[in-house]
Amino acid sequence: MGTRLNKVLARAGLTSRRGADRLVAEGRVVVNGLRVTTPGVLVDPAVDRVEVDGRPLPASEPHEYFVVYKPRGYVTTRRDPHGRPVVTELVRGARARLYPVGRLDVDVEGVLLLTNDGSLTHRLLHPRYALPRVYEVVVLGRVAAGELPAWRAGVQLDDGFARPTAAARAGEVAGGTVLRLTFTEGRKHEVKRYCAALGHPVRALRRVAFGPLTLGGLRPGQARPLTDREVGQLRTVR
C-alpha cells in the first residue's frame, strides 16, 4: 500500500494538494529515477526517493496554523517577482514554510489562514465543503434596504452564477454604503464582479470570517498561532 503522490508532497510542506497537482504537471516531480506526471500514483515515502527539481523531498515537517491580518498591499504568496511584501512575511517564530491557503488581492485585507497542512488546505478550499467567507465591503452609492433581495438574489458573472448565502447593510460612508456578503466559493474577484455587476463598484473590501476564524483582536500586519480548539474546528468543517 501507498500514498497519492500529491498527498505525500503536501504533507511534506512543499505546498496544497492543488498546488503538487501542478508541480507533477509540469514534470518537476522524480520517482525512483523516473519522471512521474500522474498525481495520483501511489508512493511510499519510507522506500521511494522522490524529488522535487532535482532534490529530495524533505522530511515531514510538523503543521502550524496562523491567522494573519492581511493588510492592503500585501500579495497572498510565498514570494513575489516584483519584490512587493508578501504575507509570510507578517508570521513571526514560525518553523515551518507557511503558504497562505487561498488568497486575497492585493488591494485587500482580512483574515487569511497560512500553514503547512496541505490535507487542510485542500479541504478548506473544495467547493463541496462550501466553506463561508465573509466580507465587509464599501461599495459606491447608496443601497437601500429594500433593494438586498436582488443583493441576495444572485446574478450571472462571466463564470457562472454567482450568489451570495447572506447579505446585509452594515451602514453607510459619503458617498457609499457599507454592505456585509458571505460567499462560499472564493472564486477569483467573486466579490468586487459581484457589486459591480449590481451597479455598486467596491471601494473597499476586507474579510472579516474565514470559516470559524475572525479577526478578533488582531490589527492590520498582525499574526497569532490557532488554538487546538480552533484547529479542529477547520478539520471539522462540512
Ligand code: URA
Contents of the next structure:
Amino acid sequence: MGTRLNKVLARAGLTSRRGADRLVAEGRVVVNGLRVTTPGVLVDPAVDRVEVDGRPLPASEPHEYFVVYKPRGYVTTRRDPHGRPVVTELVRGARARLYPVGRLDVDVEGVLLLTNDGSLTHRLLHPRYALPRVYEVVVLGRVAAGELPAWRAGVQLDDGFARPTAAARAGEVAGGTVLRLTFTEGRKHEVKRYCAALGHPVRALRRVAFGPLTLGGLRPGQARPLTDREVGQLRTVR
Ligand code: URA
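So the form predicted on its own is up there; where is the form predicted together with this ligand?
Time for the whole complex; same chain goes first.
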C-alpha cells in the first residue's frame, strides 16, 4: 500500500497537487535515490526516502480533528492579546497545533471544529460549498408564526444581501422568542445583524450544527476527537 507521490508532496505542505505534478515532471523529485517522473507512483512516506531538490521532505504532521462546545467568554483564536480564555485551551490531548475552523463571537456558544488540516479548513469555509450552520437564537420580542415568511425572505445588510436557508420558531421565553436559523455563509456577526435588521436584537446565540457536526452530548467547555466517520463526512462536503 502506498500513497500517490503528488499527494505526499502536497500533504507535506510543499505545494498544491498540481504544483507537485510539475515538480515531478521537472525531474526535481527523487525517491530512494532514483529520479521519478510519474506523479502517480505509489510511495510510503514512512518507509521511502523522498527528496525534492536534494532535500528530504519535512516530516508531515498527522491530521487531528476535535469538536468543542465553545462556551461564552472564550475567544476563537489560538492566543488572545487581552489574555482572555481561548478555544484551543479546551482541547486536551492534541499532539498538533490546532486552529479553529471559522469563528464564533466571544459572546456566542456552540459547535466549533478545531484541526490542523488546512485544506479541509479551506474547503469548509469556502462559500462555494455553502456549508449549513444552524443557530438557535433567542431574540428580543415576540416573533409570531405569521412573521416567518419575512424572516425567510432575507434582508439587505451593509455587506450584501443575507437570507437564511431555513427559519423556524423553536419556543418562547420571557420577553423573547427562540428561533432556529440556518445560514450557509460565515459572514461576521451575520446572525446578530440579520436579527437586528428585522427589529429583533439577539439576546443569546448558540450554534447547534456546523455541517454534519452537532453538539451531541457535549456540555459547554467539553471537547472530543471526531470519529473517522465524521471526518469522512466532512471530507465529502460538496
Ligand atoms: N453570527 C453571529 O452574529 N455571530 C457568530 O458568532 C456567528 C454567526
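For clarity, a rigid core is taken as the largest C-alpha set superposing within 1.5 Å between two forms. Positions refer to the first chain, counted from 1. Not measured: the values here are computed from a predicted model.
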Rigid core fitted, then: does R35 show a CA shift of 2 angstroms or greater between these two forms?
-> yes
Core fit, then R22 C-alpha moves 2 Å or more between these two forms | yes
Displaced residue check between these two forms: L226, CA, 2 Å or over, core reference | no
